[in-house]
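Below, in structure tokens: the form predicted alone, a single chain.
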Amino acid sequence: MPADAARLLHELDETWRGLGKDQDKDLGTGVLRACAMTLIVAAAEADDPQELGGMLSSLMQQHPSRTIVVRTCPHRDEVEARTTVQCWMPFGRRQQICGEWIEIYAGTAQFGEVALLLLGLTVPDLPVVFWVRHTALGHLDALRPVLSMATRVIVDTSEADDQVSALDAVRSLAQDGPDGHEPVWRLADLAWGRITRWRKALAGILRNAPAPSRGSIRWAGEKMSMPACYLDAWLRSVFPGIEIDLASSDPVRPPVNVGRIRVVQLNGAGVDVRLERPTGGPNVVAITDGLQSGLVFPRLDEATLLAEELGIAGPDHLFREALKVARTG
């Protein structure tokens, strides 16, 4: 059935009324309607529905929302949608907590219609988070009207094959505010979240040390990964004038969600720091002035990074500064 905002909201209201009939106030059972934001997810038609659905259902328990999944289906010639309610029962409680779920299927030619539909589906007076799951979707001009209603835009360039176009796409989102001004939304890239552990480790080691004057970053895979690109940019924004050599140490690209940064070396007068992550796994060797210690970098998957990002309030000035000076080789 063709999508209509009023009809979809009516379907949700009917679902809530049906769930409300099962409530027993004396026993404390029934459902609690929870919503702290509207989460719009731009996904591809080929995305595994079970994988994506499981991840978003888990995320909803941490950040209750009206979740709207927009699947880009190039060969569709009309917009279709369906609604449901996702419920979970916290440990030790009898009452279920529920959030709303809407799935929209549309061809790229119909995204103007989708933008109008989303405008009628967002929860009034609550933040709107727009997650572009694939960098390529960020190039679709049809998505621009959707961005205008967002308070936060999240992308993920972690597995981008072409870091040049990926960086261009992220920068375009950072410059697409009204009348050429900075955007009204808070921009985030989950690839930046992947280097948080590297930044924290280096910041701790260099807290009372002189500023390094030179360094190097090595990664696995022929082309530089976006996390390596961001780490280089962060170092150069924090230590102006530092010279950093960038190169691949292993032409074989590791599997998805396996870290690609292998070695970070920083040197200078009174500074000799080396972090090594030989396999991209959790174990990291830190060598400072000849003394060796061990660090653990837990595995970060897409769901973990997204949950962490949604838990951050306010703008990320370090990311914006790094984005300005980021280079791809």
Contents of the next structure:
Amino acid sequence: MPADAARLLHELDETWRGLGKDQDKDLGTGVLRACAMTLIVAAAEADDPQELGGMLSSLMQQHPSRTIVVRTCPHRDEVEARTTVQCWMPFGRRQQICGEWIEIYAGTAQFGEVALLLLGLTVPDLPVVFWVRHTALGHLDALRPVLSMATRVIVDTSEADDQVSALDAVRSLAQDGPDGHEPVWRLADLAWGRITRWRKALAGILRNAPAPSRGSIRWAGEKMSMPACYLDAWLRSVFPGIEIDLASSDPVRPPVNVGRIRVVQLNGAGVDVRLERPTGGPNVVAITDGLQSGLVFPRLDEATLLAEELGIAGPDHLFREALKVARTG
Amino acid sequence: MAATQVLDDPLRFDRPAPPATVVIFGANGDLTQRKLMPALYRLAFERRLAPGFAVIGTSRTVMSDAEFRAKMRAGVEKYLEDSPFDAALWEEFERGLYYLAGDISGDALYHELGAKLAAVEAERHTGGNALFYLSTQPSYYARVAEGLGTAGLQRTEDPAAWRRIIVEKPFGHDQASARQLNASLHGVFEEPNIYRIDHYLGKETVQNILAFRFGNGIFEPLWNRRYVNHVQITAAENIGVEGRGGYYQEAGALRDMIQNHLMQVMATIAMEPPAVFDAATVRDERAKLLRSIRILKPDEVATHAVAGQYGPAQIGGERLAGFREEKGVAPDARTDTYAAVTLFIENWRWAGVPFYIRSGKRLPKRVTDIAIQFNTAPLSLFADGEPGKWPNLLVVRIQPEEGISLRFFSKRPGSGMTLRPVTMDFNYGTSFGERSPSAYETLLLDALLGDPTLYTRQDMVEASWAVVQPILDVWSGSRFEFPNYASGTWGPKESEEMLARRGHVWRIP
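Which structure goes with the form predicted in complex with the partner chain, now that we have seen the form predicted alone?
What follows is the whole complex; the chain from before opens it.
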């Protein structure tokens, strides 16, 4: 049956009614419908459904939403959709908390139709977040109507093989509002979130120190990773005139969840700071003017990064400034 | 140019604490192991502490640095809540832990402490900053402050460095001793460097009261005598004195809970909106509210305050001892293990609105909450009169399950106009899946950052004692028929009668 917004919403309504009948008020059981936003996820056909589903389910516990996953299936000639609810039982409680879940399958030729469908499926009066899991999807013209109703657009360039085109794509999304105006959405890149712990550590260490004049960043992998690119850009935007040497320290590129930035060194008159993460694991050694201390940078998966990003209120001026000066090598 | 502010990103991370040494007096005690060290370790885990961070523990017990570190590690591993223990991080963290044995009543300890602070400063680059935490018997507070002053440790030659002191409650055991303690502390430290810790103010929900009241536009217009019928603040514990009989016998519920924690909660609920959200302005408003509470005359105490003491009970096949049978408690003890008071605030917003506050031990459950009961609708349109029986109620739950709920009426489905009370519930745990920091994490970090918003100030302490003192004076000359409530009940019947005089009843939380 072709997808239709009214039918899908009716299906969800029926599901809620069914769940409501099962509850026992005296026992305090039953379900609680929770929703703080519409989260639209643009995913590729190749994305592992179990991995993506598990990740979004865990995200829903922190940011309950009506989640709409749009799967791009190039050879499909019809838009199909199905609805369900995702429930979880908080520890020590008897009442389940549930969020709505809609999955849409469509070929690229049907994206115009998908956009219209999405317009009818968003939750009224709540933010719309559009997570473009693959940066290139954000440039599909057919999805422009969806982008234009988003309060926030989130991309992730962490896995990008080609930093030049990834950076171009992000810059384009950051500047690309309707009719050439500033975008109505706030753009975020999860690769920027990956350097938050580095930035926080450096902010703590350099709090009362003089500004450094030179530095270096080392990473694992032949090509520069986007987090390293952003860290370099942030340092140059906050310390104008600083010279930063960029190089790979290990040709082997580890998986994205393992930290790729390995060393950050900052020097200048009265400042000597080195942060080392030798294996990409959680433990980082900070050496400040010869004094060694330990830090923990937990491994970051997509759900954690996305949850952090969704928890941020207000425009991210520091990211925009860094994006302006970012370079790819 | 110092890199001070340009690196901060308030959207994504909080300001880290500056380098400092925390000196804990009474470091061999329970509080250090259970609360302080897990909180400091957790702050390190969250990367909130500077690399140049150190702790000097001191107490009478002779211990080496290594023994102190091992003991603290055991405490952190045992009492760390909601987060994993990271052995590698601990190894780095414990390098900053030192110990100094000594007698706090003599002068020698403070001179040795001065030398130790200088050595730690050189080794750990703490910048001369020091936070003195008094986790000792309250009777030693004045002595420790004096000792620090004698050794000149309350100040440094570096004008950029700071020295602060944290004292735990109780801040005195009556109005006179509170004033005396303040005078002793002021003899050494200036008021802005004195941090009086009230861990209730560090709780997330108590802080959230400010967000709820002043971050939303719809509640504040209702927050006054025109719409609020009365307010009930409850802090109930289901346990007894649990080995603290000796201390509790001298304190009692009115001193131990109401004079400090619950009056601070009341001030947060009832204060006027501050013009700006900074420490001085928020604390000014809290203090102003506390000064606006009507002081009871001696002849009003009997009708506005109730004292209770729990007796023995048989619960679930187990016999629970009465208070007078507890270890360390005199068989004729007159201590109030339950206290309830009716207070009025004399300002335009709250005139005539009763604030009922109760706290007790061995009550049916552990719960702390604030219930704001609104006036009923001015005209009853519905025949069954249900709305009159169930007025709108806004409940702010502080523990065990933090949250806010609102009770209102809804039509029962079907023909006819039958109403039923329903609640709209907001639960912290389910709405924010993230971990809440413990009160001690919040408060220690604030002290390191120099933010006293959540700490009590001299005038606040003295204002709350001024409210409680007349009740204590009358009670000290009264003969109560103790015990007057059985363990596992909601307190003495006089407490119910106190509310009944105004046509109110205690709710069952």
